[in-house]
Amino acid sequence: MKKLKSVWIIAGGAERIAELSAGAAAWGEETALIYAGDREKAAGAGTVYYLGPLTGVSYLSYIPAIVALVREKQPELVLVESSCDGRLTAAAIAAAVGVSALTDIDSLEADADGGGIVGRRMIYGGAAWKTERVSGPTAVVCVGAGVFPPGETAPPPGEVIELRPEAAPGTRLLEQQKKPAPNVNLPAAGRIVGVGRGLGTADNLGAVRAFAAALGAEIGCSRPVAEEERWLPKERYIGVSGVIATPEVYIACGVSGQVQHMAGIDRAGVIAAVNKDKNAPVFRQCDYGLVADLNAVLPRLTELFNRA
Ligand SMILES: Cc1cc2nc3c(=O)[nH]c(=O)nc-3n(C[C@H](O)[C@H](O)[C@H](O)COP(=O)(O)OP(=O)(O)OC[C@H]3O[C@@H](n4cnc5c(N)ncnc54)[C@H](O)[C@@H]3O)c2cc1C
C-alpha cells in the first residue's frame, strides 16, 4: 500500500493512543497526534500538538481550535478515538473540511480504485455490515477498538507543540468525576471465556473461574449475564451493544451464538463453544464444538488443563 503523506490521531488515553498510533506509522509517512490532559502523557507521533489540560475544562471547548488546525494543515487522513467526544469532534472536523465521517469503523482499507479510504461498519444490530468510501482533502474516520493491532515498538516520543488555545465559550464544565477504572481490558485480552445464561446461577461462577485461569484467560460475558442476570458486571459483556474483543482463543460456554453477541467476537483467532443444545446458534459459527452440559464439562476440562 502506498502511504499517505500525513496521517493525525486525536484520542485521549494511552492505550487507544497506541493502537492508533501503529495505525497512523502503518498508513502515513508522518504522523501527529492532537492531545488534551497530562502534559507528561503528550506523546505517540510524530508531531504532537499539545492543546492544555482537561481540568476544569471540557473536552469540547477545544474542538473549534481542533478544527482550526486540521483546517490549516490538511492531513489526509484523522484517525478519532471512537468515543462520545471523539465522535463529536469526528464530526465536526468533517462539517468544516466538507466530508463525510465514517464512525464506528472496524476495519480499514485503501479504495484502489478511487484513491479514498474505505471503512466497513456493523449495521442491524450486527446482523450486516456496511462498506463506505471517504475521500477529500482529508479523510475523517472514527476507529473502534481492536482496528489496528497494537504497534511492537513504543511510538515515538515527538516533538510536542503547545498550543494552549483560549477554551471555545460554549460549553462550560459543571462537574468532573473520576470513573472508575475498569477491572478488565477484554479488547487486549489473549484468551476469553465467555459465560453465557446457560450457566444456570451465579453459584457455578466458581468453576468458570477455575476453568479460564487454568487457561489463563480473562472472563467475558453475553449481556443477559451482565443486564438481566447480574451475574457479571457490564464492562464484561460481549457484543454489538458492549465490548467487542479480539482475542486468539474465544470460548463460548452456555451461549447461545445469537448474532448481536457473535458480532462482538467474531475476530477471534479460534472460538470454541459448549452448549447442551445440539442445534444452538453457536454450533453453526464455532471451530470446534462440545454438546455437553457445561456445569459437568468445565470441572473436568479444568483439570486437564491444570496437568499439561
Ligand atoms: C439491539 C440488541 C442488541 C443486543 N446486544 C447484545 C450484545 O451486545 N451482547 C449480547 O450478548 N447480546 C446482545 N443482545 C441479546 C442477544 O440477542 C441474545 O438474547 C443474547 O446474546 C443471548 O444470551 P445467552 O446466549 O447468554 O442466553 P440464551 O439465549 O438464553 O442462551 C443460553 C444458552 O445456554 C444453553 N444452555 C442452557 N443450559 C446449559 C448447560 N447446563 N450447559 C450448556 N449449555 C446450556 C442453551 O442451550 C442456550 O443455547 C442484543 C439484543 C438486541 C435486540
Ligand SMILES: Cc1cc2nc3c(=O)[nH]c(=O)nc-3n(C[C@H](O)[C@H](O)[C@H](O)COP(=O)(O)OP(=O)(O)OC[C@H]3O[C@@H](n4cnc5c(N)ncnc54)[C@H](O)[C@@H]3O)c2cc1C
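Numbering follows the first chain given and starts at 1. Whichever C-alpha set is largest while still superposing within 1.5 Å between the two forms counts as the rigid core. None of the values given here were measured: they were computed from a predicted structure. Compared with the form predicted on its own:
For residue 164, a C-alpha deviation below 2 angstroms is recorded between the two forms after rigid-core alignment. If you fit the rigid core between the two forms, you'll see the Cα of residue 225 move by 2 angstroms or more. Comparing the forms between the two forms, the C-alpha position of residue 289 differs by 2 angstroms or more, with the core used for superposition.
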Contents of the next structure:
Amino acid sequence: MKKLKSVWIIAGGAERIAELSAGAAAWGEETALIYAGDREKAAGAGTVYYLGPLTGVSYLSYIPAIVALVREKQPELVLVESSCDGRLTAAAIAAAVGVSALTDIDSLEADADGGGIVGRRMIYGGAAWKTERVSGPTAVVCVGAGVFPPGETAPPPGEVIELRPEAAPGTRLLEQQKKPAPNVNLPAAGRIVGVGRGLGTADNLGAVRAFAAALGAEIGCSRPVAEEERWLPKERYIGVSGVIATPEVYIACGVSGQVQHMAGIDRAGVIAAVNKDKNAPVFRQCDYGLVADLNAVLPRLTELFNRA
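Could you drop in the structure for the form predicted on its own? We only have the form predicted together with this ligand so far.
Shown below: the chain alone.
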C-alpha cells in the first residue's frame, strides 16, 4: 500500500492514542495528534498539537480550533476515536472540508482506482456489509476500538506545538464528574470469556470471574448485558457498535449468538460456546459447543483449568 503524505489522529485516552497511532503510522509518512487533556499524554505522533487541559472547559469548545487547524494543514486522512466527542468533532471537520465522515468502520483500504479512502462497515445489525468511499482533500474516519492492531504504548512525540486556543463562545461547562478509568483492553486480549443474558442474573458473575481467572482471560459481554441489564460496564461490550475483538480463544457463556455480537468476534482464532438452548444461533458459528447449564458447568470447568 502506498502511504499517504499526512495522517492525523484525534483521540483522548492513552489506549486509543496508542492504537490510532499504530494505524496512522501504517497509513501515513507523517503523523500528527490533536489532543486536549493531560499534558503528559500528548504523545504518539511525529507532531502533537496540544490544545490545552480540560479543566474548567468543555471539549466541545475546542472543536472550532480543531476544524480551523485541519482546514489549514489539510492532512489527507484524519482518524477520530469513536466517542461522543470524537463523532461531533468528525462531523464538524467533515462539514468544513466538504466530505462525508465514515463512521463505525471495520476496515480501511486505499481506493484501487486512485485517490480516496474506502471503508467497510456492518449494517442492519451486522447482517450485511456496506462499502463506502470518500475522496477529497481530507478524508475523515471514526474508528472504533480493535480496528487497528493494539499499540502497547504511544511513542514519544517528535514535536509538541502548544496552541492553547481561546475557548469558543456558546458552550459553558456546568459540571465535571470523573469517570472511573476502564481496567480492560479487549482488543489486546488473547483470551476472552463472553457473557450473555443466558447467565441468568448478575449474582452468577462470580463464577464467570473465577473461570476467566483460571483461563487468564478478560471478560466481555453482549450488548444487552452492558446496556440493558447493566451487569458489566459498556467498555466490555463486544459487537457491531462496541469493541471488535481478535482473541486467540473466545468462550461464549450464555451468549445466544445474535449476529450483532458475533460480528465483533468473527476474527477470533477459536470460538467455544456453552448454552443450555441447543437451538441457540451461537452453535452454528462456534468451533466447539456444549449444551449445558452454565451454573453447573462453569465451576467444574474452573476446577479443571486450575488443576492444569
